[in-house]
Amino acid sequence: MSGKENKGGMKQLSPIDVYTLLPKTNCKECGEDNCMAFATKVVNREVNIDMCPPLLTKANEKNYKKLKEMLKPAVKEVTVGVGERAVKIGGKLVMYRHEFTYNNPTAIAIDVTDEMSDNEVLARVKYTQDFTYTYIGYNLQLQMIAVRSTSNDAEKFKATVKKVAENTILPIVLCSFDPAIIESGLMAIPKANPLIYAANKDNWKEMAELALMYKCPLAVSAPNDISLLKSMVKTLNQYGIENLVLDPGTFTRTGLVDTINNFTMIRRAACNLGDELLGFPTIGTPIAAWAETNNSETVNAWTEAHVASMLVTRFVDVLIMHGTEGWALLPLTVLRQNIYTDPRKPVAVKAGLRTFGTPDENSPVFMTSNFALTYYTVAQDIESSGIASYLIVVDSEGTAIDSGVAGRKLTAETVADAIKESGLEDKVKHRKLIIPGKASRISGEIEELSNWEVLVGPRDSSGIPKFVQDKWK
């Protein structure tokens, strides 16, 4: 980042602009080794402000709050839920993320409703909270459960309210535009900052009055109409509530385009335009797909779970959905850690000896780079095939195979010296590494680099445990 301006006229900081509010001491107090090294890291959102000492007297409060108002992102951050699985949304500062890293993943919550079995209502939350898949180091989780009011019965809503939180600790989101229903659910839960969806044209009033006394956020819904939300946020801000998410209506199908519009023109106002009003989290909601009731459920989970897709890419913070099929919920959970890793790393594990079942001495040496793709796929395959072996990974600065070779990242000079620094030469009696089969080009250079003998193994590591059956001796 530079202090110049960016193409909406907002003004990107640089590291002097922070240094110039700093105590300026360089007392190393904060791990770095000067104030300047701090205000670049600052800078880089990779550490905050507090981590300041002299910063946090009172002799500094001035710059304190100047350097807070500086910081703070173009989207505000807003946190539903308590406690270790409380989630935080929105805190977005740029609007794509090749400018800068996002943080604060979509969260995806499922929804249960006060007209279903208690049986049922257990098992969405059950699922939904266990739900987890591990992809390349990440683990890939749900985040919130969704009440619904179906019956507009507010006893109902709270037994089924009581009942969810009693069973889960993932955040809750409040379903209804009717302010007493509302209400019942909050008693239910009054210290567990739920999210009230939603406040609208008719109902603001009451649920501000609702959002105020139990201290929680409030979703605004103002479907299709972008200057009615701007005017419903002034209000609302007017009225003391500062925690708002933003929702400009979901619609499928035909209204599919005004869906996806609306919530570029959100982000983009915000991040490029410094429109405050605008700058809250916002809240898609996929299951709308399921009030197309002539459909059958496979259709209706397809068209849901391609809207969540599209909405993830399109800047949208929360998910209300419905369906549960493993098929819509996993593609969707990948492509939002996609989204969300820093492009400015690559997906690396760190080098090093990684061991599988009890290896002995005569036990199989794999070598593979650290790519977490190409790491996590190996090391699956190695695990799964049952094979007692070592497998030395070498940095490659976080390349591929191929791309490491091609781009001299994994050259035999790194495979020779993650030989020496792993202490194999201890562990094992013979001296062979088997290579991927796309490292094949630098085997030569390998085996004269380290006094290994190198033998070329499959390009896929699927094929690893056939290789060892039929050529390791």
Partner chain sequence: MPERAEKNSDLKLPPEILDLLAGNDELELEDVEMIVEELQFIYQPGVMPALQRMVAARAKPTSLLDAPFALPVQKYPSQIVEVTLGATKSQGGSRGTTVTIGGEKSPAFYTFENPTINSPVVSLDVFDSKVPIPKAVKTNFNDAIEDPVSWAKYAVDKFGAQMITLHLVSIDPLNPKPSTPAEAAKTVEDVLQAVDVPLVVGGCGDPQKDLAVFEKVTAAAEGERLLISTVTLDMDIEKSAKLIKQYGHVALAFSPMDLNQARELNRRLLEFLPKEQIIMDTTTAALGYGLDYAYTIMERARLAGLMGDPELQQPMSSGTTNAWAAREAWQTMDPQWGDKGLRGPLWETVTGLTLLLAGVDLFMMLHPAAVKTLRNTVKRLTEKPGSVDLSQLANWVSTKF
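Condition change, the form predicted alone to the form predicted together with the partner chain:
Only a single chain is listed, so you will not see partners or other molecules.
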């Protein structure tokens, strides 16, 4: 928060810092007008320094390395899997989302075990790979399959891993504390870059050898013991393993206080105190809810989902889950999308005309702003009212009605222009516009500029059905 020691953070890095290390030839090969423009985009993380061809030449190698170091995120970015659905985790620049957009949304893995029937394994794999929900233009998905060894039989594990890999392109997490089991899993998918879960204080040497041999990322487990976690990271780094994922343990009931503390402390140490040993992605395992008690499936799925949601808020980069209920995964994936949107840009929808039902020349005409939240709320209220109508979405630069009016982003001019551009003067016989109650202040001006009669509608769009019933003739 102080920002001073904010290593890899945005605050102390200026375009000049980057510019001085660039070739300064203004060659435009990167597509920018000059090196300064490129530097600005680099600082804003809009382009990668690899986009500068001269920088990649031998002569500039030193500066390239310096820049890489300077721009290194506080949390290392680690890739799991290969191909189209390989997942990048971590890569975080900051602790709080208002400081800068979070990279790499939390990857969610669903588990299968080596004792499930073939049908069950394949059904869970298919469910995970196909999971999708379209939400304001985004496809919400699940990312990985976690294969657990419950049989403790290396051959069984190998067969299950093989089967999973044959049926999905999703990255795989191999779960066992027994290095022999993990090795058999790795032998089944030697080139798939799975995440090994996990090295602990007893098996770390064997796990380290496997991670080196198969060149894959390794999770490090030290339940509720960040000192041990750090010590293992340091040791494994020394061992030559660079791609680590930190697991401080997930306690879904008693111990939840420690879990929340641990994830918070790890991220603060990495982002604000420059602790490089804790500068790795984290993994949360709300799946533990299923192992802790003998509750009903519904209770376990409920616990797993709401603890998972708290971990998404508290910086987690990977989640391993067991429940596949839509009622549990939908709120979780929507939350993840919310937390990982760019907080600096208001989410705006496209301005322009929308229609509801089959409006005719006498149908009401509403107006609202293009702030996504406002738009979706209004659209939903009109839609559920079943009123065939038009809605003019005015470009308010993504501000809500009241702040748009106050900040002169939503003005009579913009409204009058939007009416003209909508082409509605050819579509409806009347000249009556229903504006939001919160825009009443500009109603007179709109009338003057547009020659439309303005009806001041309800302050909240939930009042639209009643308003139309009473006031629209």
